[in-house]
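Listed next as C-alpha cells is one chain, alone, in the form predicted alone.
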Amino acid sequence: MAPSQDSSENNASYTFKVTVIGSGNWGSVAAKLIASNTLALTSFHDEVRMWVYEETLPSGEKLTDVINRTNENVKYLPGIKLGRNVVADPDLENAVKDANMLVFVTPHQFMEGICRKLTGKIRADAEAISLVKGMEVKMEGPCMISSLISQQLGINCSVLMGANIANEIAVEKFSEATVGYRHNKDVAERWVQLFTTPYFIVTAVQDVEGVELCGTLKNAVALAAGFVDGLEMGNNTKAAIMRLGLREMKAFSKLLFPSVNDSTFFESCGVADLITTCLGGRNRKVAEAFAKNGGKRSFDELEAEMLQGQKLQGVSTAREVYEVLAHRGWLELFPLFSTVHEICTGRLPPSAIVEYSERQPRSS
C-alpha cells in the first residue's frame, strides 16, 4: 500500500494537500502528473488522494485495492505507475477530508451528484480546478461545470483544458495545457506549478469560460470529424469541418459569455485541443464507427463495445448545445452543431455532415 502518513521532515511545513476526484483514464494521468510534483515541492504534502468509484474486477478484487497494491490503475490506465504517493480511496468524503486543493476529473454527467455529496464536507479554504469537459443545461440556461462547483461548494474554481490525449501524456510524450482562472493570479500559478512537468507545459489565462467552453465544445466537433472519417471523405473535408467547428465554438462562446477573449482560441485549450481531438480522440473514433455502420448502431452500444468503461462526452455535449440553441432560437446560426446532434439522434444520416453547409444562417 502506498504511504499514507509520510509526514515527518519533508511534510512538516507543507501548506497544500491535493485530492483528485476521479480515477478514469485522464484522472489517473492527472494524479501521476501531480504526484511527481508534490514529492518535489515542499509547499505540498507528499500524499495525493485519488477518489475511485469502486468497482469489482473480473478477478474478484476491488479496484482500489489493486491500485494501492500495484500502484497502477489496471482498468483505466494499465501499465503506467502512478507514483507511490498516490493513495486510492473509495470513500469520497474521506478522500477530500484534509485537502485544500481539489482536482475534479470525472465524466460531466456525474458532477452534480458528486457536488451534492460534498456540500458542507470540504475545507472552507479549499480551491478547486475542473478538468471536466461538458456542461449542465438547466431551464434557466447552460451551467458550466466550474460554476456548478463554485455554486454548490462555495469555493473558487479554475479550469484546466488542452490538447491532452491521456495515454500519450501517461508515457510522457510532450504536451501543453491551459489553466483558465477568474481573479487570483497566485492561485493560477499554484495550479501551473502543480501540473507542470518537463513533458507537460501549462500556461495560465484569465478566462475561465473561454477555456472551459473550448474544452467542452470541441468534443461535438470531433463527432463531425469522425463522421467524415467514417464516410472516407478525406482530409480536405475534415479540415473544412474543423474550421467551421472552430468558428461555431467561438461564436457560441461569445454569445453566451461576451467576456470570452478571442486569444483563448489560439491557446492549447482552443485550436490545439480541437486538432488533437479531431485526429485522435475517443469521440472521433466512435463517431467514425457510427458512420461506417450507417448510423444503424447506437452510440451507447458502440461506447460499451469500444471504450472499456470510459465515457463519451461529445454526444451529450451535442445534445446540451442543441437544447441551448433551440431554447434561444439560434439553431440556424449554428448549422454544424445542430446537424451533429440530429445525426446522433438518427434524425439525419451521417452524410448530412457535409450537406449542412448549404443551410445558410440568418445572419453572421
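We call the rigid core the largest set of C-alpha positions that still match within 1.5 Å between the two forms. Positions refer to the first chain, counted from 1. Since this is a predicted model, take the numbers as computed values, not measurements. What changes on going to the form predicted together with a further copy of the same chain:
H327: CA moves less than 2 Å between these two forms after rigid-core fitting. Core-superposed comparison between these two forms: CA of L57 displaced by 2 Å or more.
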Contents of the next structure:
2 protein chains.
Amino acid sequence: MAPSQDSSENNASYTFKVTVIGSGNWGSVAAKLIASNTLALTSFHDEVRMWVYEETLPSGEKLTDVINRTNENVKYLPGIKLGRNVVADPDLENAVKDANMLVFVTPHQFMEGICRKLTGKIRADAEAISLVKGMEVKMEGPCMISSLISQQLGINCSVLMGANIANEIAVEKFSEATVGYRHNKDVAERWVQLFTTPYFIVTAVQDVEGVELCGTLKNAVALAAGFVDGLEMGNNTKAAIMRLGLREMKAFSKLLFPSVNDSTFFESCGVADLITTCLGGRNRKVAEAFAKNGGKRSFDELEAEMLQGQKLQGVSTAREVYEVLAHRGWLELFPLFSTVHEICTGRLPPSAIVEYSERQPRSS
Amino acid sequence: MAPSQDSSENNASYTFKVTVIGSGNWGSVAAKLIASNTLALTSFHDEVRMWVYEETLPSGEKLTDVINRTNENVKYLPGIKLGRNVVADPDLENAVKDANMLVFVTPHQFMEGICRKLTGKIRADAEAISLVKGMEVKMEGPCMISSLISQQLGINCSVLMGANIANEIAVEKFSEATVGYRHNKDVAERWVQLFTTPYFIVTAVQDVEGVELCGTLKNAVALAAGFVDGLEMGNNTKAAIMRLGLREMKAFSKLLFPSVNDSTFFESCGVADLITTCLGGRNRKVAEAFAKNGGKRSFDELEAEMLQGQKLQGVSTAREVYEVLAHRGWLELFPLFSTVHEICTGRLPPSAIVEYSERQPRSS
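Given the form predicted alone above, produce the structure of the same protein in the form predicted together with a further copy of the same chain.
Everything in the complex follows now, all chains and molecules, and the chain you saw is the first one.
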C-alpha cells in the first residue's frame, strides 16, 4: 500500500508524468492548472494526458478529436484553452500506462468501475490524488473515494478540495484549495507544486479524511442553506444553519475518523468551500426551488429542469450520511443532517430545517 | 473587581433587575428579547428599564415619552412592540440605580463617557454584559469594551455577540448568539436565560476576549468582502477572502490574548457572524460601493449618503487594528487587515485586497 517515494526522486533527470482521469467541467479546469505547471517546472513531463469518456458531438466529431484539435473542451468548458500540452485520450488504460501521478476527477458514481478497470494497469510507483466528492456507503461503513482508490489500486491517495467553482478558476479568478495527505510530506508538496498558480493557492494539511469529508458533506449543508433561502428567512438564519452544518460536518468526521483535525475546518476545504457552496452552488439553487414549491415538486424533477444533465451531489450525500447515522444509532446527534434527508424524501416540510436542526441539547 | 455572586442568589425571593443601557436598533431588540423573559421567569423582576439618550422627535414629543406611551421605539425600531414592561428612562443614573444586571448596547465611542458617568452610581453586586462592538486603542495596547466596563465600574463583565442582524431578530426570525464569560458559569447561565427565546438560541463559552474580538474584527473583514463584491470577483474569491479574514481574526486574538480558544471561532460569534456580516451588513455594502467607484469617493462621503446617520464600525476598527499591528511590528503577519486599512485611506486601490492578502508565506 505504501507508495514507493524512492531514491529516483533525488535524480534530476527523473520526471513526473501526470494523467488526469476525467474531463468534465472541474476535470478540464484541473488539466489547465496542471498543464501550465508541467510546462514551467523541470521535474514534470510537459505532456498531461487527460482521459475523456468518449462522446460523439452533434457535429459528428469525436469529443477527443475536437479537444486535441482546438485545445478546448467544447462540451464541458467551452471558450477556455486547456494548454497545448494537454492530450485527450479516450482509452483509459493507455492514458494511465506511463503516469506516476494520477489525478481522479470524475462523478463519484463512476469511481468503482474506473478503479476496477485500472487494477493491475498502473505503474507500481504511482501516486494518486482525488478531486472527487462523495463516498460509498457499504454495510461495513462509509468508504471514502481516496480509500477506494488506495485499496483497489494498491497506491497511496491524497485529496484536493476547496472553494473551487470551476468556471471561476477557469477565468483565473483568485481562489484557494487544500491538499489532504496521509504520511509523506514530499508527496504533498509535489501535488501543491502541480496545482498552484498565482490565482490558485494550495495548502497541504496532514488529514486526508478531514479534507475529503469537508468536500463531501458541505453539499448536504448547501441543501439546508437553499431551503432557508427558499423560505426567505434572512441572513441570520442562513448563517446559523451554515454554522450548525459546519458543526455537524466536524462532529461526523471526528466520530468516523478520530484522526481528523479541528483546524482542517478552517482551511479552504472547510469554511471557505462551505461558504462558496452555500452562496452559489447548484445544490443550494435546486434546494431553494424545492422550498419555494413547498416540497411539492421532487428533487429529480427540479434537477432535470434546472441542471441540464448535471447531477446534484447533495441529495445522495444526505441519503448516504443518513444511512450511516441510522446504522450507528447517531440520528439524534445530527439533527441538521437527518432533517435535510427527511426534507429531501418528503417526510418533513422544508420549514422543518430550522425547527428540527435545533432540537437536541447543545454542547457547543 | 470580582463581582459579588453572593449567598442571596440562593434565596428564591431575590429577583434580578435588568437595565439596558442604550436604545438604538440593536438595543431595542435586546430589550424586547429580555422583556419577554423577565415576564416569564420568576427570578427576574418584570420591569426592564432602558436608558434612552433623549431626543425631541419632529412631532415635538420626547422620544422616551413616545416609547412609554406606544411601547415602540418609533425612531430606531419602528413597528415592533418592545413589551409593556420596558420602561424608557432618559436619566442614566436613575435608570441603573436598582439594577444588578446591566446590559450595555451603545455605539462604542460613547462607552468611555457613559462609564465615567456611572462610576460610583451602580450597585456593588451588579453584573454587566456588553453587546458593544469595537475597542479602544491606547498607547499601552487595545482595551476591549468589556475591560473598560470592568475597570471603570469595578464589576465583572461578560459579552454577547453573534450573527445578529437586529431587524431580523425583531421579526422573530431564527438566529443564534454566543455569551462569552470569564469565570462564573452561573452568571453566564443567567445571561443565557435572560436572552434565550425559541427563535434566539444562546450558548455560553468561557472566553470573553475571543467572543468580543470576533464581534469587533469581523467588521474589518466585511470591508474586504465588500471590496471583492464591488470588483465582481465571484464567490470563490469572496469565500477565500472571508476565510483569510477569519484566520487573521483568530491569529490576532490569540496574539493579544493567549487564553483565546480556537473553538470560539466555530460559535455563532465567529463563523456565523462573519457570514451574516459579509453577506448583508452595512460595512460590506458601503465597501462594495467604494470599490465600484474605484476608491474615488471616500468612505465618509458614501457613509453619509448610504447610511442615514448610522456609522460604519469597520473603517475605525480597521484603523485601530492597524495601529496595534504597526505598534507591535506585526503588519507583515496580517496582510489582509493591513491592506483593508490601506485601501480605506486611499494608499492602495481596492483591487489590492486579493493581491496583498496573499503576500506572506503561508503557515496554514
